[in-house]
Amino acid sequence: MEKNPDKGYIALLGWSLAAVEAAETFDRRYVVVAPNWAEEYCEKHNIPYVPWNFERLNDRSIEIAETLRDMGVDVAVPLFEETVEWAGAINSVLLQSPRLYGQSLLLRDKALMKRRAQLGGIRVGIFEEAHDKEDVIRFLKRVNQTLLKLDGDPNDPIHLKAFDKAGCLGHRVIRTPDEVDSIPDEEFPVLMESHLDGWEFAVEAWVHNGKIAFLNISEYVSLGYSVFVPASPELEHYRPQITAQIEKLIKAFDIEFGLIHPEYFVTSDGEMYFGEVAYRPPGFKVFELLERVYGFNAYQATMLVFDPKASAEEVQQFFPREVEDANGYAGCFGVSPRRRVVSRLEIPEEVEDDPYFESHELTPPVEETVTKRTAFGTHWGLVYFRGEDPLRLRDLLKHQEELDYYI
């Protein structure tokens, strides 16, 4: 597509083919900043590219910001959790705003993030950092003592999360002191949280000039397994409260632009609790699901709201109306083998025959022995569904948990 020199020049941090394809068909100049292994592909397909090793933090780390500045790049867009901090550092140079780096640290460190949310008057559960197993046992006991548990009562679980990993990686649920022994020492330090009973959901909010330009509510059917958009009317009923919470979050974290992906819980009495917030695209191909029902490309939307040269009018014209303009509901299910040994991929007949089934991106097994899942959300590929009835779609996604795709 013809690039407009009057609009922003965007650096995409991290390798994502979907983001590159979106940038190719968007009217802004772009460059991909990715590790060396992407170079050959980029050269072959004429993709503008700058090599950078995101794992290398040293005295030369400022180089990438200076390189991009000298190229005339206006802003850096993080595509993955691991590039959020780099985007903050680079943008603090490109946009001459040092606080952007500090803000990116808050959006990377889950403990700092919770404290910042709390300072902003946002409801969070009880949380603490743990540096060793004794800290975890103490926290488990203290939480259950606070809940007035008696001897012999089953413990309320606590959640352990890695400080700076994406999604469910490093997530453990601990109920007894004995389970603490299974945590490898190298996983510490971790964030510990009390368990929140409630309906967990996610939000994708595109922010421009400190205001919400578009807010999607993603409904989890089973966390780490399935999601659909837009949310069912039952969850959309909470949209006014959810919008108010996101506005509070934008204010608390001082977010002027970009895409935020927070997770929340709504309890049975309608109270909202903050889980965490990411400053990058969500997992589980939610961007692709949004395109299926709304028709806009969410990667282009992200480049647009990051662009300091984008006008309020352009942003407003880009986005459809939430829920009203959605053409049905789209969801996906992350398939994990249910057996310890598998020999082939076989899509269940009932799935292929279902009118809501669209496609899948599953591949035949490479090895017969299935490794144990290390995290929620570690799946072998996704199956996509789309239809008009959100409740039927929700039931269908839940039912997938009982089916064998690998046999």
Second form
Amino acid sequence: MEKNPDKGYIALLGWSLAAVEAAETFDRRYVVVAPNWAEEYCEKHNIPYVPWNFERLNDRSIEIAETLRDMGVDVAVPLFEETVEWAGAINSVLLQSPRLYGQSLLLRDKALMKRRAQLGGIRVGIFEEAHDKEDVIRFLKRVNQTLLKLDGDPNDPIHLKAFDKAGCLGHRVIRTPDEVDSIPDEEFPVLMESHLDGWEFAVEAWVHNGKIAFLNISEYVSLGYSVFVPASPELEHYRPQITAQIEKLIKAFDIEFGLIHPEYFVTSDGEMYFGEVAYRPPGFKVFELLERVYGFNAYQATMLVFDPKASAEEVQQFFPREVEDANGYAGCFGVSPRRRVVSRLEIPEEVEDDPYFESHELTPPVEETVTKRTAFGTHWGLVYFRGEDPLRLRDLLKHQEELDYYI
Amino acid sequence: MDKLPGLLDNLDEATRLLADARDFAKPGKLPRVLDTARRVLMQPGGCAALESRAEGLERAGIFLGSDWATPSILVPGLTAQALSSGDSNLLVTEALSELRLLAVALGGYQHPTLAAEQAHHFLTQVIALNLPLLFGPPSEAERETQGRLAQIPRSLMQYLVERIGYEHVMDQLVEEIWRILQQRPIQVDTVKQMITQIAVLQSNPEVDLGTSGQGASRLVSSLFGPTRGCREDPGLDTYRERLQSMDSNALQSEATGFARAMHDTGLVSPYLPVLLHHVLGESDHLVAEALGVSATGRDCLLCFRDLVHDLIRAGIHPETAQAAYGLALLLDRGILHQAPLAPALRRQLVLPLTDWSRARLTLAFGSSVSAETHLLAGVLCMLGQPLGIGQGNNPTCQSARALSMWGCIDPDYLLQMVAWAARDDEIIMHFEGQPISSMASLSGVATQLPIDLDAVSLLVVPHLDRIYAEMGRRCIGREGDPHRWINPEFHGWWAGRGFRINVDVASGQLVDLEGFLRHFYANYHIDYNGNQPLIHPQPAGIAITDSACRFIGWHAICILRVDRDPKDEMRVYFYNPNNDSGQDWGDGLQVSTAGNGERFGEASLPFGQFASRVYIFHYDPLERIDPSVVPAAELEDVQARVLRSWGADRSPATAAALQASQGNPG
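Okay, that's the form predicted on its own, but what's the structure of the form predicted together with its partner chain?
Every component of the complex follows; first up is the chain already shown.
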């Protein structure tokens, strides 16, 4: 697409084909910053590219910021959790705003993040850091004591998450001290949280000039399995409260621009609990679902709100009206094999015949024996659905958990 | 509810997304197109909808970066494999490609690189090769690997044949059947099915065959009515009654009729065993006439009269009619005069089978006659047509080759193998003095037990395969290619202990190509080896290439003889354990199976062309040869052929390290 030299020049941090594709068809100049293995591919397909290996920040990190600055790049957009602090560091140089780096560190560490939220007057559950298995057992006991459980009562579970990994990666649920043994030592340190019984949802909010430009609520049907957008009317009913929560978050973290992706619980009494927030595109292909129902490309939206040269009018015109402009509901389900031994992929007939079923990205099994599922987010591929009725879509997504895709 | 319109909307949208994507993004958009197309294919009217969208689909880029993007290099023979694949993307891409060819063939789509005639020709071959798909439900194997997908190749073939018209396919089909029969395979079930279908079509007034299918009459009659007494296919019982009232003249005419049909086609009518049993013990003359044997065969028949009668009684029934052809050729080969053979066949007649052997035979052939009968029939076929052995759809070329070699020059050893396998469930071979038991060896090259084989291979190949794999395991750690040691130990003393290979096993690079070829010529080419014809068949390794000259894999074949063909060109005649030897190896190398001096079951290539695909050969190091007599000019052309095909990225100039040791030859 014809690039407009009056608009921003954007660096994409990390390799994402979908982001490159979006950048290609957007009116901004762009460059991909990615490890050397992407070089051959970028050269072959004529994709603007600067090599960089994103390891720990070190003395040489200034080089990439200077390289991009000398190229005339205006802003860096992080595409993955691992590049969030890089974007902070680079943008603090490009935009001459040192606090951006500090902000990115807050957004990278789940324990720091919770404390900051707490300080900002946002409700969070009980949480603690664990450095070894002992810590986990102690936390599990204490949480359940707090809940006035007696010995022999089934425990309430606790959740373990890596400090600095995206979404569901490394997410475990622990119910008994025995299960603690199954955690490999190299996963420590981790963040532990009490379990909240409630309705979990995520938000994708595009922020420009410190204000929400577009707010999507993604409804989880089952965490780690399925999600759909826009949320059902029951959850959308909370939109004013949710918007107020996001505004609090923007203030607490002092966010001027960018895409934030927080997760919340809403408990049965209507109280919102903050889970965590990420400063990057969500996993689970929510961007694709949004494009399916709203028609705008969420990667382009992200580049737009990051661009310091974007005007308020352009941003306003870019986004559709929330919920009202959505054409139906779109959801996806992450398939995991239910059997221990599988020989082939076969989409269940009832799914294939369902008018809501659209497509899937499952591949035939490479091995016959299925590794036991230990953590969330280890599905074998997604199945996409779309339809007019959010409740029917939700039931359909839920029902997928009982079906065999691999037999 | 008709789902097709909704699916087509979905498909059109997916196609548009693919078309709009830049090249690098296309692979991400493709799965949805293929998956939606799969669902369209499963709907009534789906094929037609896709035919009309073929041009748009191809332009959107569904074939980009694959072989299908260059339709001129596609090989009809490979379609069967794609269509039987359990990988739905492969299957659907193949189906879409064929529907595209259909659009091109019928003029709906002007293709930039493919003419309508080419497309038409390709499709007729595809249909001919996949004809079994037109008839009958999916087999157990298809159900197992494809599930509901098995419906797609069927409705596709149905649609293709309706659009192309039966009359176009018929001639191709008949020609194809003749080409396969000229190789005289032992397994003819598929051929018989095709002929049966032709017979059904010919008698169906609703199918207009035009003037086509004339050449089919010999095929149909050889199976269903080769003689006057059974011309109208009256059924076995009626025929048996008719025989009672025939005089010797009539019986004589029946016998010659059967023999002529059998030797014409390699197919045996189920009526022939009825005649054989009728005249058995009455007239050896008529037995010899019905089998159509030569003077040698007649001599063997009379010398071993009782044995032959017992073999016919026990092994040749309407269900195992093909064994009559095996017996006829066995007699003609004169091998009954080898001292151990008659007693070995006596043992075979009373050989007890283990439960496992019996179960395997029953699973493969059913139980309308006993497992013993099937095995005996298989033995007769193998001794009569040792070059008709096929490896089926299994990576067991080594074992098939060994059986064939033994059938050719060591038939009593072959019978020994059958006895061990069928009676004991164990074969023991020795490797460098150490016994190797097929029972103790863990696994073979094939990961699952083959089922699509002749009766003898069915029982013996699993054992041989495990022993072969075990010999390979015992060579782990040795430098160079293990076949140097395995081949002579596995096949027999007559496989040369001298060994040459032109690929460095560690790097995959060619080594001393000229020296290798010079040595090959000096050993095998009768102009340069002192006019010495090959004495024993020799195992050799071939680098198989496809019709576009690309390397496919290593393959075991057997060099049978080197001789001048009728046009005075020096050729190598060899046995290829593949089921169909008539393959196109690219660069003009069309392996011939008939018309260039081949005996039944032999494949052949001009000497230089053959040499350009050899990567391993054996020789007797004590034979005096003089490699310097081979003129350099002869070798230059061969080297160029190597470097143009499988050796392209293996010359020392290029650094690509392909592992020569990867995988076993199959």
